[in-house]
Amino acid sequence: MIESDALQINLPGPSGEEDQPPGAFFEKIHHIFQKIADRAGGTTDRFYTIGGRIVCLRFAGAALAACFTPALDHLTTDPVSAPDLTVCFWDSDSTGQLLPSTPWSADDYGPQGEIHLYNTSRFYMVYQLGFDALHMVDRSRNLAIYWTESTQRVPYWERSFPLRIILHGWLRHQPFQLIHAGAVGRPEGGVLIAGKSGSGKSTTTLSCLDSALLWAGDDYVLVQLDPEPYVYSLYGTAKLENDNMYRFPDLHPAISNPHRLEKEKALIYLNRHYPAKMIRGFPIRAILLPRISGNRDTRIFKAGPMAGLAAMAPTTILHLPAGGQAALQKMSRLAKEVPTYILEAGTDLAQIPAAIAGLLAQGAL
C-alpha cells in the first residue's frame, strides 16, 4: 500500500538558508528517506570513485540499486566512513511512500526542469517531468537526494548515465564539467570525442575495443580542468543506433535490451563484457570531432578551438539543467587549452584506432 506523507515539518538545516524554501523542503524529503530506511531496517550502500572523489549511493530499498548501479560497476571502491558525496535514493512504488506535495507551482519550472527560487548558491533542485524524477543537492553538506515514482518508468537512457544531473549540480562550481562526449586513450594520454548524436562518437569509441587503446566513455564523461585537462570515466555503457549495429556484430550478444530495439538504442554494458578495455581516466591530449565520410580510409586534420567548443557545448548545455554559462566557460577554456581535430571516419573500422594512436604519438601533442 502506498501511503501519503501528511507531515507538516520544517526541520532546521545546519546553517545559512535553512529557513528558506529550498532548505525546508530538502530537510522534509531527507526526513522521509530516513523514515523509509528505518522502516526497512537500513539502507543498501554502494561506493564509487568518481572524478577522484568517493561517492556513496544510499538506497532505501533494492529496486533503484538494481536500476542504476550497473552503469557504474567499473568504478566500485571500498566503503569509507566519510564519502565526498552521499546520494539518497528512494522510489514510491517499491517503498509505498508518496512524495509529499511540492511547494512550487507549474510556473516555477525552467525549460529543463530546474525549479526557480529553489536553486541557490547552496541548493540545486531539478524535477524531470517526463518520468517524474526529483534531483536535489545540498552542496554545503555534500548530500543529495534522488526520488522517482517507479523504477518501471525510468527510461533506458537514464539507466545508461545515472547521477548525471546530480553530479552536474554538485560539481558545477568546481573545476569539473560533465561533457556529452566519449573518450579513448592510454594512461599517458588520450582524446575526447565530441559531437552531436549521429556524428559518429559511438562508431569511433567502439572501433577502439579491438585495439591497444582503452575506453573511458561513449556518451558522457567528466572533465577536470586543473592542474591540466583530464578526463574521468563515468559510465561503462555504450548506445548504438539500430542502423549502425551491423558494423559491430561481435557486440550483438552483449546488448541488454534486444527485445526493445524498435523503440530504443541498443544499450551495452561494456564494463561487464569488456572489463579489461576500461580505463578510469587520462590526460586529454586532443579533442576529436568525428565525421562519417563513407570513404574506406580514415583521415585526421586540424581544426580550430571554436569547432571543438561548437561540438561540445550545445548538447551538453541542453542536457544539463541550469549553470549553462559556467559550463560554457569551462568548455571554452578546454577548447583553448587542447588542440581540436576533425576525424573523417572511414568504413574500414580498424583504421580509426590506428589513426588516433598515430595522432597521440605525434610529438606536437
Given for the second form:
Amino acid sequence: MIESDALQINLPGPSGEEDQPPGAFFEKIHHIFQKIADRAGGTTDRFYTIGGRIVCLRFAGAALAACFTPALDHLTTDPVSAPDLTVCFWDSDSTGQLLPSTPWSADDYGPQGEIHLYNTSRFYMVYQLGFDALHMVDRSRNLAIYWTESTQRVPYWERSFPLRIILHGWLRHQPFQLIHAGAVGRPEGGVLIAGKSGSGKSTTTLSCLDSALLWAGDDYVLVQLDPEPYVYSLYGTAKLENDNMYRFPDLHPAISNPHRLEKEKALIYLNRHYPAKMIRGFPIRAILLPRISGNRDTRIFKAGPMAGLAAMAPTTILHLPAGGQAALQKMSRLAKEVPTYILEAGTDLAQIPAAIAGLLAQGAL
Amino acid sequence: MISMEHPRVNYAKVVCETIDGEVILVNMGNGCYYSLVDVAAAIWACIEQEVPLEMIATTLVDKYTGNTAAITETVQGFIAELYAEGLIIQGKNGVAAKPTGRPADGATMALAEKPLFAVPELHKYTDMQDLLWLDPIHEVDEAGWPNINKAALENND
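Right, the form predicted alone is done; let's see the coordinates for the form predicted in complex with its partner chain.
Once more the chain from above appears, this time first in line as the rest of the complex follows.
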C-alpha cells in the first residue's frame, strides 16, 4: 500500500541554510530515505570512481540498483568509509512511500526543470518532468538524493546515462564539465567526439572497437580542465539509431532492448560485452566533429575553435539544467586549448580509427 | 514599437561566449542558438558593455564606412530583431558605458582603413529545440501540468 506522508519526520534544528526552504526540504527528503532504509534493514551500497573521485550510490532497494548501475559497472571500485559524494536513491513504487508535497509551485520551474529559489550556491534541485524524478544535491555535505516514482517508468535513455543531472549539479562550480560527446584514445591521449544526436558520434566511437583505440564514452563524458584537459569515462553504454545498426552487425547480439527498437534506439552495454575495450580516461589531444559523408574514404581537416564550441555547447547546455553560462565558459576554454578537426567519416569503417590514430600520432597536435 | 534605448543582454535566459570575434548565444528559454560575426558581433559587444543604443550607432558609424543614417537605421532594426528573439531586454537606465578597445574610442582610424558597413545578420539554429523536454509550457500534453508530451519525452536522448 502506498502511504502518503506516513513517516514521522523529525527535522533537525535550525542551523544556517538548513532552516531555509532548500535546506529544510532537502532534510525532509533525506530523513524519509533514512527511515525507509531503516525499515528495510539497511541499504544497498555500490562504489564507483567518477572523475577520479569515489562516489557511493546508496539504494533503498535492490531493484533501484539494478535499474541505475549497469551503465556504471566499468567504474566499480572498492568500498570506502568516506566517499567524495553519496547519492541516496529511493522510489515510491517499491518502498510504498510517496514523495511529500513539494513546497514550490508550477511557476517556480525553469525551462529545464530547475526549481528557482531552490538553487543556491549550496543546493541544487531539479524536477524531471515526464517520468517524475527529483534530483537534489547539497554541495556542502557532498550528499545527493535521487527520487523517482517507479523504476518501471524510468526511460531507457535515463538508464543509459544515470546521475547525469546530479553530477552536473555537484561539479558545476569546479573545473569539471559533463559534455555531450564521445571519447576514444589511449592512455597517453585521445580525442573527444562532439556533436548533437545523429551527427555520427556513435558511428565514430563504435568503429573503434576493432582497433587499438580504447573507448571512454559514446554520449556523455566528464571533462576536467586542470591541470590539462582530461576526459573521464562516465557511462559504458552506446546507443544506435535503427537505421545505423546495419553498419555494426557484430553488435546486434549485444542489444539490450531488441523488442523495443521501434520506439527506442538500440542500447548496448559495451562495458559488459567489451570490457577489455574500456578505458577510464586520458588527456584530450583534439576535438573531432564527425560528419557522415557517404564517401568511402575518411578524411580529417582542421576547423576553428568556434566550430568545436558550437558542436559541444548548445546540446550540452540544453540537456543540463542551470549553470549554462559557466558550462559555456568551460567548454570555450576547452575549445581554445585543444585543436578542433572535422572528421569526414567514410563508409569504410576501418578507416575511421586509422585516421584518428594517425592524427594522434602527429606530434604537431 | 517598444523603446530600446538601453538594450541589455537577457542574462536570465541567455548564455553567450565570444571566440575570435565570433559570438555564440544560447537562448535557454526557447532552445534556439545563434551565431554572430562581423558587424553583428560588434553590436553584441556594445550590448554586453551596456552601451546605449545611440552610442552603439555612433560606434558603428566610427568603425565602418557607410551612410550614417542607413547605419543607424540598420542598427536599430538589428536591435529589434535581437529583442524579438528574447536575447535582449530593455534596461531601466542608461549608464553610458564606454566601449573598450573599439575604434570609436578615438575615432582615429583613417577613413581608408575602415571596412565597409555590412548588414548584420543573426544566424539562428532551431535544431535543439526539442531538448527542452521539461518545459511545462511547450511539452505538457492535453492533460496539463505535470503531464508531458510523450513524443517529446521519447526523443530526449
